[in-house]
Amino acid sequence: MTRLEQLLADWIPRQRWFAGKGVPIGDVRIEDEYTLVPGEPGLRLLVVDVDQRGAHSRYQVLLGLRPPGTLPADLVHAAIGECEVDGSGARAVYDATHDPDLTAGLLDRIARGTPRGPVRFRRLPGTAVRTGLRSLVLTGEQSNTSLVFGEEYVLKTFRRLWPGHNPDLELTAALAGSPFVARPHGWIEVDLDEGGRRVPTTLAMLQRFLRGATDGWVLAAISVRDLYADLGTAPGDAGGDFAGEAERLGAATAAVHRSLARELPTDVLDADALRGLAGAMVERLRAAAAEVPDLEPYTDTLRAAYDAFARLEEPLPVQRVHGDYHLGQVVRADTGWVLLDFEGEPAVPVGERQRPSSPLRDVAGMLRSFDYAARHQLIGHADEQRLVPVARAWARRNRDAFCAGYADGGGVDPEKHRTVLRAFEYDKAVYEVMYEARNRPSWLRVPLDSIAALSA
């Protein structure tokens, strides 16, 4: 490896945005370097492989080049190191996604629109791009870093790359104009390198930033706090009821579901499909109740469910969703729910994430959003036990809720597909399990709970 190449492999694992972490690293290879800003500061974009016991992973680092001992006192936070660049001499590197007076560069280009060129700024047609705006690094992203530009774009930058267009960009495209969603105004692409062929790649996707806007997970997270702090009070009786905007987002998911629906291709898998999907949900448990022992007790009544959604008679529509819904991926706008965060995700190679599922693999997403909302906030809580049926109470109000704003907004009837739904649910609290094992053991016990709630 180069110094540069040793560098960066101390630095991603320790970002937030690097989806290895636990795995060693055994080689950091700089596949593709462009620059975008030549001199000093200069800006380099940076496609970097990651190998990690021979699987290979791709991720975006927008690198920042200063002359060493010249990186102001705000940049500090970003430094990866110094070394030795094209043979010129020692320069300070870092993450430039926090210098704004390199970002800036990236919006005069998409509002410029290069369409030609190794790097490709494009400029979705009809919209118009205002430039001369600062940026600042929004705080929370976990897969993807998105600057902020003067409050009225958002950039997000792609960390984990796959080639092809990233989903998130071709549904939003899709979806231009509704009210649900942040209107796009342009993207960011380069080709990669996919089995010997050039494939043209997603690197970034401008949209229109939400001012006052605020998350659903923490909308959701005040309704049960203020709940749990008046024992005695039912979820609809408190003051911080959140079942009205429970059933307004419902009606929205809907909303853009027959959106997509009519924009996009749909189709209806049949009974060996359905086998076949119901075999991925089979393999999935078994690999958890492998890693988890404390979910063997519920793989009989998992398994049940799935051999429940293989015996399905009636062929299932399948369409363009969103593919990674809960509460973190909506907010609550003075216009109503916006949905954001089409990607899927990121971790799946795009061809996966474009591939059609049922719409109701996003209600039992959202659905299992609720069932978190209620439940994180009861591990360590003085009032613990009192506090389960309140929670499983709300959770209940708010999942009726939203699955009747999805019905009466036009999508499918939760409770008449209840088969189908109990099957999404299930593989998705089952994903849950394995995800907080590895990452965050003290949540284990909320889908663990949930698993068992639903299993009763």
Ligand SMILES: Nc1ncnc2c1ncn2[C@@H]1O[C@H](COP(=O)(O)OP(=O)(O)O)[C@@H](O)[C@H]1O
Contents of the next structure:
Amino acid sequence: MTRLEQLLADWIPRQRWFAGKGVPIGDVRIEDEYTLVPGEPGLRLLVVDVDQRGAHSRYQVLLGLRPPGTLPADLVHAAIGECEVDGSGARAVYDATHDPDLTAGLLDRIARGTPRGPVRFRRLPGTAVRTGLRSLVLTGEQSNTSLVFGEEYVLKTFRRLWPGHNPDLELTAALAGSPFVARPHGWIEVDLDEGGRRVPTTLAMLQRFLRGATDGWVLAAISVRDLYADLGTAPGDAGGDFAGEAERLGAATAAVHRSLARELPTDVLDADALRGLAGAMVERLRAAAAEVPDLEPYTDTLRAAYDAFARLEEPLPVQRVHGDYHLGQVVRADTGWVLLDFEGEPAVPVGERQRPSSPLRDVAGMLRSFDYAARHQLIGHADEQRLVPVARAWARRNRDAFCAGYADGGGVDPEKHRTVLRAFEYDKAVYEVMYEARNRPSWLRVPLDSIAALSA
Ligand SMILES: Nc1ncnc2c1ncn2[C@@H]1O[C@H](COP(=O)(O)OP(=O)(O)O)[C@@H](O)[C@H]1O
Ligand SMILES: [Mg+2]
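What's the form predicted together with the named molecule like, now that we've got the form predicted alone?
Below is the entire complex, every chain and molecule, led by the chain shown above.
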């Protein structure tokens, strides 16, 4: 490894967006390197291959360069180290997403649509992009790094890279003009190697920033908190009742699903394909139960639900869907609900994420999220025992409202497709069991209690 690669091997695992936490990093190799802004401060785009016990993953690093010892105080937290970068002496290297003097160049190039060597900056036809805005890194994110330019645009830089167009760009562009998505303005791409072929790969997406929009998870959590503070009140009578929002969210979801089905390919899954999907669910259950013994009492019920799914009489309509749908992926703007982050699960290769799926998978994801919103505040609550039925009532009420809004908004009626919905809900809950057991054991009860309640 070069000195820069050694510095990255130390820095990458400490980043929030690094997906491989828990497994030690072996080698880090800079696979591709492009100068985006020459001089000092300078900006280099790195495609970095990370080897963890033979499993390779790629990440995007935007590297800032300045003369050694000259990092301004407000960039010290973004420092990576000092090393030789391009054969012209040592440099201070740092995470350039925190340097508005450098990121301004990215917005500028998208606005003009001019390439920089092999790196292509694209503006969507019919949109204008205002330049000269300073960027701030959006906090509270999980898997990527988003820059907000003057409260007008968000430039989402994808950290984990897979060869191909990112579904976030693909779907947001297909939905351009919809009131339920933040308008896309442009993107950055470069070719990435895939088995000797160079494949156009999305590095970043520019879209409208929704000023003053509130995260769906935050709104739901406030509603739950109000209800728990007022023991004895039914969810429907509480001042912070969420059901109206849940119903409108259902309708917005249905509208987006209908648009996606109109704009992008659809298909139907035959009996063989259904058996394949059910088989994958059974496999995930087996793996989870081996790791989390508390799941064991429910495995028969879950298997029975997957069997019923595998034996469905009618073929299952599939289309492009959100793929990682929950309350943290929607925001309430002045105009209503807006869906964000159509990337799917960043840990899954792009080709797989582009495969059509049942829209009920998204519905199940949101229903699981209602359950989480209600149950996670029970953990450690002084009145926990008395609140359990209240949590159930809140989740039930908002689930029903969401499903009603979804059906009224032109989606299939989830209540009429219980076998499909239940299989997806269980499958998601099993995934959550694994996730919580590994990352957040104190929350493991949330999906386990849900599985117990669902199978009662
Ligand atoms: N266009 C936008 N307008 C307003 N807020 C946004 C916008 N895009 C993202 N956000 C905020 O940033 C959060 C993370 O964005 P998201 O695209 O979901 O990134 P990640 O892939 O890291 O989850 C969102 O939950 C939302 O609160
Ligand atoms: Mg997200």
